[in-house]
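Here you get one chain, nothing else, as structure tokens; it is the form predicted alone.
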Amino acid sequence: MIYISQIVSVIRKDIIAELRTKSTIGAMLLFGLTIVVVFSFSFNLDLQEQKNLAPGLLWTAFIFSAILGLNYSFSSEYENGCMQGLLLSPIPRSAIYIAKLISNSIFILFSELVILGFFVWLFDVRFTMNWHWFVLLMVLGTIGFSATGTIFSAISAETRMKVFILPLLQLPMTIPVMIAAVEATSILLGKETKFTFDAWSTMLLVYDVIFITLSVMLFEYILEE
């Protein structure tokens, strides 16, 4: 109880301060939007090749829109001196990494959600009956972006270039995500693929737990560098 008491508290004190500041879903919904908004105008497609072109475009759009936010997630705590705070405190350093696993993921689908309503909007696409399926593919693709994001954003946090080194380490090594999310996606809009549904959500699953696992193992050895 202590341990999840612990979590709790990292996970308000994120929250509380992003309600105040409000720059890290600014920027997320900011960019998101904005790379939205280009891509509806860019491309003058009949009804199946938005489809077709849909899923690839929307996770795009999650995708870097992530990475904006994740880039200021350990940025507050080095800037302001919170860190060593953090440090100091009786507090399992397994229990930080998943605290800021969850508030990344928290901030991450919120801005998902407000992308998803003008993507739609904009490109009249409809996930009909499967929406539920597209909200749970939400969440094991933000998960398991957010697993290896927060990690990375640990390692880059102190450095002059961060800006460009989480993107460069976190990446590749969501290749992954991104190729599950996006054909999961079709499937949900109705186009056929080798694979079903159930084969990609699980491989976003798999990759989560592995992710999260190796993180919470090896964050503690990350934050004494």
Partner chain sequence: MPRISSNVLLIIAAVLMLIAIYMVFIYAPTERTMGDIQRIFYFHVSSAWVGFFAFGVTFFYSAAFLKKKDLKWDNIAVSSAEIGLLFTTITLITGSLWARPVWGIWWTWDARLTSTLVLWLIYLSYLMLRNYIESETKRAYLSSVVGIIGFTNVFLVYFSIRWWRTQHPAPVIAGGSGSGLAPEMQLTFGFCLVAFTALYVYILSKKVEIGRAGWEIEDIYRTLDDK
The other form holds:
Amino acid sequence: MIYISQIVSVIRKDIIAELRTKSTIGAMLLFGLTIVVVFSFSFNLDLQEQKNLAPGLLWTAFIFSAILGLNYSFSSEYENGCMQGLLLSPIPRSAIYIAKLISNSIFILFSELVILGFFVWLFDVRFTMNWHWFVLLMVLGTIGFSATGTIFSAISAETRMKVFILPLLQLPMTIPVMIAAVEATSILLGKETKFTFDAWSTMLLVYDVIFITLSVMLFEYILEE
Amino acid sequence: MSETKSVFEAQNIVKRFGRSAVLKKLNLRLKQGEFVSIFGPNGAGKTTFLKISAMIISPSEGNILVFGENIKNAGDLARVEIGFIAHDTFLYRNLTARENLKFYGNIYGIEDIDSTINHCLESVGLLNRAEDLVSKFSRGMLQRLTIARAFLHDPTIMFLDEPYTGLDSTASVFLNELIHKFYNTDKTGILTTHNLDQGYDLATRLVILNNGRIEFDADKDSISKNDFRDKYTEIISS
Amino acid sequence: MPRISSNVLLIIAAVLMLIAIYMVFIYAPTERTMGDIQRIFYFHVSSAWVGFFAFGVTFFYSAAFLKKKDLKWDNIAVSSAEIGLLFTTITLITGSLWARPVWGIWWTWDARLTSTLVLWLIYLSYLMLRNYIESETKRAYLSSVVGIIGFTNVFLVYFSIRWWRTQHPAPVIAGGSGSGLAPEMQLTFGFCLVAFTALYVYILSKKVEIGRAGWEIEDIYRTLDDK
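I would like to compare: after the form predicted alone, may I see the structure of the form predicted together with the partner chain?
Time for the whole complex; same chain goes first.
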């Protein structure tokens, strides 16, 4: 029980601090908006092309803004040596990972929703799809980004070139998430493919489960000296 | 060896960074109420030893025992016995003083958290600033809040890593008082310091760490401050 | 003693590689439709195998380091990753050389090709990461974690890309049912795999030795500094 209440305390602390400064979410949203604007200049989409390109563009905007946010996910812990304060406390190392995973997922999901809004607005998107299923995809995909993103963010926080190391590690590693999310979104938009929506969302789920499990096992080693 | 049981014990601690050993088979056993000052030059391994003792990092070899139980078996909850004060404050800038203490209190699983926080804040004289952001705090206030944070969960073993470096005079007088109060209640502690005077005055036992080894270990009563000073210079310069 | 065994490895690898070259260029018959260009496949597939195997070794020794906390395991892990990266590079280049005359393009987003490229990127970032960490122990811990996560991901990358775009070439190489592969060709394939693996083992033993020699030099410098 204390495990869960420790996780909740870390998440609550992250959310209180973020609501106060709005620095990470603010940067993610601004960056997301900028990407969508750049896309809207670079691609002049008619209705047919929209269906083909929109899933890829949307998820690209999602992952880039997510990486920006993940870069700062551990920065508050490294100010004033707070991470040592955590390591000193009876919170298990894996609980720190889970808590960071959840708070990162919350921040990323929130910014994705707003970016989705920009996207629909600026591209004048007029497609219909089952939004319930799309929200499920966003949740699974975001947990996937965060599962590897959180552990890589902790790794890059320990290196000299923080901001540069994270995307280098994170982008190749999230290729399965990108492919599955983009394909599944295309299916929701009516594209005919060999594999079904269920197959792709299962792949996302498998990715999430594998990397959360691995990270829970490996996280303590990142904090060793 | 003695009838009082050991509260804290470090057994054959070895710590290697890369391939060079910083700590070479360190043994230290603390009885209830003992307050040890560890002296030694920079790079002697004092901070590393305290970090291992406080279970922040793990040793390459050897064991840490708290109340006779190996922490490898005791798990993370063994850490509730430990308090730690270092140069860093461990405080979140974007939280208020109260939020910081509440966060740590929750993680330590403290019951009756609000009155404990109020009591701690009051004893360091920050109760009227409880709702202020830590980023607005002056240096002295930060140091007092750091002390409140460290004593919040009422630890039985206290580690102090060079706590006086950077403390202003009010804060260090204050810390001294707390330490006296602390070990008068028969609690145990380790202090690392450069400052021979301060370390000698506070301690019940004196240890000199040099090149990753304990080269001197004696009760304070057995040696005068001047003799100890000579001993220290002799060991360090050898 | 290690020098002798390393020389034995060298001789085995050299002999096997010479025979492999003979078999690839002279013994194996020319493929009917593709012509001589098909011969590149023997080395291409062998490099791909060694690359993948080498990353598997990195995975294994990364886990060994985390368990034993001894830097010698980390030394093997990183040595194997560097060799794996080299052979993966060879795989990508030879594949491209083969694809141009046969498929008429340098590159296609096929499952095997793309997964190999992703694999290459993952281990390049593994080696890059190591450059940016000062402390030897910290470097070993962090890169071991990446080594383990990266290798696990390879399977997911492969399946996701395979579902996404399956072009084909699997049957040509795998040839489980002897899909048109002459017995001499099969033998040459098998032999090349063995020869390349021997070459890998030899290079690995050398790289590990170089890593150890680096430590010895550091130790000598340290004792000199102390004096």
